[in-house]
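Okay, so here's just one chain, in structure tokens, the form predicted alone.
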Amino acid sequence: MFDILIKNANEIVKEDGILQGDIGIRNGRIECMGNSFCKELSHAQTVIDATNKTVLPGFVDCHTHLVYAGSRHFEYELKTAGETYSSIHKKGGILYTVEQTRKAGIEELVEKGLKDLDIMLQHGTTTAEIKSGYGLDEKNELKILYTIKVLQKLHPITIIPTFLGAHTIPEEYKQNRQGYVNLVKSMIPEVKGMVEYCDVFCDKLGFTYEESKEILEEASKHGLKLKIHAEQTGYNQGAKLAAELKAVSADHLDYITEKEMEAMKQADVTAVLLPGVTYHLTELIPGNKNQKRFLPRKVRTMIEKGLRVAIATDYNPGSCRTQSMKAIMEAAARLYRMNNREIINAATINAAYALNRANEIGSIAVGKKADLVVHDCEEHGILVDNFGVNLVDTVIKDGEVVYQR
């Protein structure tokens, strides 16, 4: 007897094709799928009728900044009026959120974090990476990482913690950049037992190539895997550094060159695109001073070169305030001209590669973890086409039903 049997799915979307029929789940794993394997074992403790519905892997949100306090909704009017991200950053931006987060207690951060995770789960996310980075001193970075640890224990979504002490230079170190780089490096031994990854914002709004390399090399010495924010607001050699250090992923990549695409491919670095940022910062709207009309062509070049492309929300209070991977999939289609198959793989199996978990999650395959989502639509393309609507019917995490509409 199965623990869960999903019956009569109109589409079971695999990494390399589509099936119809059933999925049998036992002991948290996918045991069989399709008509021929599951019909003879049709009894289960829980039966989910997926008639006229589509089953996908749970979404893997491989880049978020979920733990923060305060709101920056007032910035959105400035963006839609044509103000650039760089100019907003000078007035407040990340540092405004740092100020608010430093004032917040752990209970407040946990309460807000659980609400955010609930929204993510209801929209089909079953694994999420969460970065620190709104503390920017040892006390508050540790506070954020402790909050993430509490969230790991309290919520069914699998949470992957990342240390981003190198998010930007805090106000008190504006005249002493090297002093802050040294502080971040000194934090690494303190946080290494709490995180899996170390990330750096390698950008003119954050850290130089040399500063980023210094921090990431220190993290690598302490056994942390590497990620890097690269080429978001301009070319800063971040993608080059990701390839040199064999980072697991490089994220944003708006200004990446073809040379670095090749280098990242050779180094097996996953390219994480953040189309919600392009949307929320109005970067493809005529009239924006920093309009990035080159992005669809650049994304197509990455795919044609065989670079592994993932997408993520980058959920944060400033440049992309959404917890919904479906919204990100819609944005990837409209802004980057990715097709449905590319988008679904980017939100599932490729995003799992960006967290070193592709052998366990991110696709529907016998033996993999049963992280599955039943969507109330007959075909997978409707997920991308039916914008602004949540179609999640049932979420299964580690072989257990954790959400039903």
The other form holds:
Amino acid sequence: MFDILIKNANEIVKEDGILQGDIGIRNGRIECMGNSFCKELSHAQTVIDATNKTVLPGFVDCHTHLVYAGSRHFEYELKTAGETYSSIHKKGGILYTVEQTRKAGIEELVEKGLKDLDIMLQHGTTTAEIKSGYGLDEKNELKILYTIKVLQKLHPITIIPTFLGAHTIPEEYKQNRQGYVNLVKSMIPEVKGMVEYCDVFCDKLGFTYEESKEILEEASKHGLKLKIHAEQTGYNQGAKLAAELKAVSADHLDYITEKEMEAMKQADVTAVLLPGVTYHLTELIPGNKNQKRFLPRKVRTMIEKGLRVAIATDYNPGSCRTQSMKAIMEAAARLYRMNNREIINAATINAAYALNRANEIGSIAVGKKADLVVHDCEEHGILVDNFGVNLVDTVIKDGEVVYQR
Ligand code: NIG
Ligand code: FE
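The form predicted alone done, now the form predicted in complex with N-(iminomethyl)-L-glutamic acid:
In what comes next, the whole complex appears, and the chain from above leads the way.
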């Protein structure tokens, strides 16, 4: 007997094609799928009728800054009036959130974190990476990482923690950049037991190529895997560094050139694109006269070169405030002109690669973890076409129903 039988799905979206029929789940794993295979054993404790519905792997949100306090919604009208992310950064931006987060207690951060994770789960996310980076001193970075630890215990979403002490230079180190780089390096042995990845914002608003390298090499020495915020607000050699250090992923990449694409391909670095940032900041819209920034062409080149392309929310209070992977898929189609198959793989299996978990999650396959979402639409293309609404019907996490509309 199965624990769960998903019956009669109109589409079961696999990594390389579509099936119809049933999915049998036992002991947290997918045991069988498709019309003929689940028939003989079609008893189950729980039966989910998926007639006229579509089953996808749970979304993997491989890049978020979910733990923060306060809100920066007041920045949005500055953006609509034409201000850029960089100009707002000078007036507050990340450092405004750092101020709010330093004032917050763990309880408040946990409460807000759980709310955000609930919204994510209701929108079909079953695995999420969370970065620190709004503490920027030892006490507050540890507070955020401890918050993430509590969230891991309390929430069904699988959470993968990342240390982003190198998010930007805090106010008190503005005149002493190397002092802050040294501080971040000294935190690595302290935090290494609490995180899987170390990330750096390699950008003119964050850290230089050399500073990023110094920090990431230290992290690597301590056994952490690497991620890099690269080429976000301009070209800063972050993608090159990702290839040199064999980072698991390089993220953003708005200003990447073909040379780094090739280096990333060689070094097997996953390209994590964040189309929600493009949408939210309204700076890099398609059709922009500056062809270097013409993102659909850039994304097409990455795909044609065989780079593994993932997408993520980048959920944070400044550059992209959405918890919904579906919203990101909608933006990937409209702003980057990715097709439906590319988008779904980017939000699932390729995002699982960006977290080094592609053998366990990210696709519907016998033996893989039963992290599955039933969507209330007949075909997967509707998820991209029907924008601005949530179509999630049922979320199954580790073989258990954790959300039902
Ligand atoms: O990925 N750019 C660096 N970090 C975030 C934004 C953080 C913020 O604005 O609070 C990003 O876009
Ligand atoms: Fe980010």
